[in-house]
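Coming up is one lone chain in structure tokens, specifically the form predicted on its own.
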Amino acid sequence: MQLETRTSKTLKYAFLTLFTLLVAFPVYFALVSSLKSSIDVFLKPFRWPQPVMWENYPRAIAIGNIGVCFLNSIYITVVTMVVSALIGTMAGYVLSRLPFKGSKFWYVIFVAGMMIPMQSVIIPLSFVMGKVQVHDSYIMLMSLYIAFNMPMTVFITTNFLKGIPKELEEAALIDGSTRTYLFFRIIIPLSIPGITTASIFNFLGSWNNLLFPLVFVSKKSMQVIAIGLQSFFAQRISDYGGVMAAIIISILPPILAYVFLQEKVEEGMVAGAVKG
């Protein structure tokens, strides 16, 4: 029995080590390539750069317009993430804690939204936006992001909120608390793991979205990081060191967001799976 347990642990650690190496290798390759000249990227693809070319990063920011695109993406993504979390948690609270006639139907409608791909609605959206003459608008772009974030947010927060004891609400209401005070001062703090989990998914989806900015945003000053990378590849294909530097800049926020929020994300995922 002990031998089987040790063998299973060894296989588990070996698998996790192999998986970690497979995930980390592309990041390592992009990082070392971002500090090399274009020639060394091909001649010495896996070696640490000698000399280290830090100037690739300022060049990527200046020439590829990555700096402006990065700030635009941060603004759009953060606002989208906050608004999605707030509205989605409100909807999840109503569906999970305040059941009404048809609440299950509306929950299914929300969840069904996860099965609708963005590509399937791009033509109707383009037609509507053209009719109302709305383009090059951050509000419009963030509204689209929020709409597509709602299904996942409602799904996660609803399942998480079901696990919060109802006695807490009853005690607060008996003490004279209003529903608004109860929601913002009790429910939201207790729901942080679930909200964080949903927010990470929303952050990644908004940050990496290429389709909506490509169709609905034409001004260069309003471009996001996904469009900036695309234009960088098209215009400076020979500057591979600069391209890799731009890629590192673009993947840094999602990596940092997950590293700092990893515990909350795992807690929210486990809690939602058990309580849902």
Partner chain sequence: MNKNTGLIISFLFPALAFYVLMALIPIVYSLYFAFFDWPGIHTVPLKFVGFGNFVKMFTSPRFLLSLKNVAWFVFLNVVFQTLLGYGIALLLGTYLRGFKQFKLLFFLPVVLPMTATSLLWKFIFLPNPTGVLNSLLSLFGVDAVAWLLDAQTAMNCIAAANIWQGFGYHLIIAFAAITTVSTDMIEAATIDGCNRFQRVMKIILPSIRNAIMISIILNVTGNLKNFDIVFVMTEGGPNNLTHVPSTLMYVEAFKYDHYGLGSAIAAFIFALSLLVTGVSTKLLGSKENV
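Form predicted on its own already given; the form predicted in complex with its partner chain follows:
The text that comes after this line covers the one chain and nothing more.
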């Protein structure tokens, strides 16, 4: 073992600490500003809030429409996540366990979808939606999310399922269980780690998405959190405390997910990198 000198160690930690402050500052700034009056946000940007303005939060939630947007986003995200997990795992099961003519082809078709840019589909889709006169439809929005979740979900679940021993299933099949029954009673419970990884990816994708609701949702009562933030900021440009409170509300679900499921979230986000 080579010992590092004390100075180089000190330097290293000094650099890391400084860098940490730099990285943490924007989030710290949002947090303290969300509890300040709009004047204090500017006059004392670095200070701890004094007095603490809790009222920024109810104002953002009620007047800023952030409460409605938050609930809408929760609803959309949960439905999207559950449906994506279920149908993605079903496809992954077939593609990994029941080889048939063309199974490789369908797998490639799914995974190739990772290359489809979201912005390239919005013009034809809005053309078609105009033709069939569908506006402000959550079904449509959620279908879009589910469609764009499929490549990663199928990729993760297919590869995860390849790692589960076949013997488990075969034994049960001999006992006379049907494959559908097995899928729900054995395969899904065993695949929970893989499904979680994919679901985190899907959760962040739907929660953080801006483009699809921007194009396909115009009703105020149906807005999602990303749009809500945008329009709150545009309408109440001088309500700095309120906007910061709205920002904090919007980043809370991803932060909670990350803090409680750190390893899984990292795995889910970097899953695409494994493939390269």
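What you see is a predicted model, and the numbers here were worked out from it, not measured in a lab. Rigid core here is just the name for the largest C-alpha set that superposes within 1.5 Å across the two forms. Residue numbers count along the first chain shown, from 1.
K.L.:
Superpose on the rigid core, then tell me if the C-alpha of residue 252 is displaced by 2 angstroms or more between the two forms.
P.N.:
It does not reach a 2 Å shift.
K.L.:
Using a superposition on the rigid core, decide whether the Cα position of residue 47 changes by 2 angstroms or more between the two forms.
P.N.:
Superposed on the core, residue 47 moves its C-alpha 2 Å or more between the two forms.
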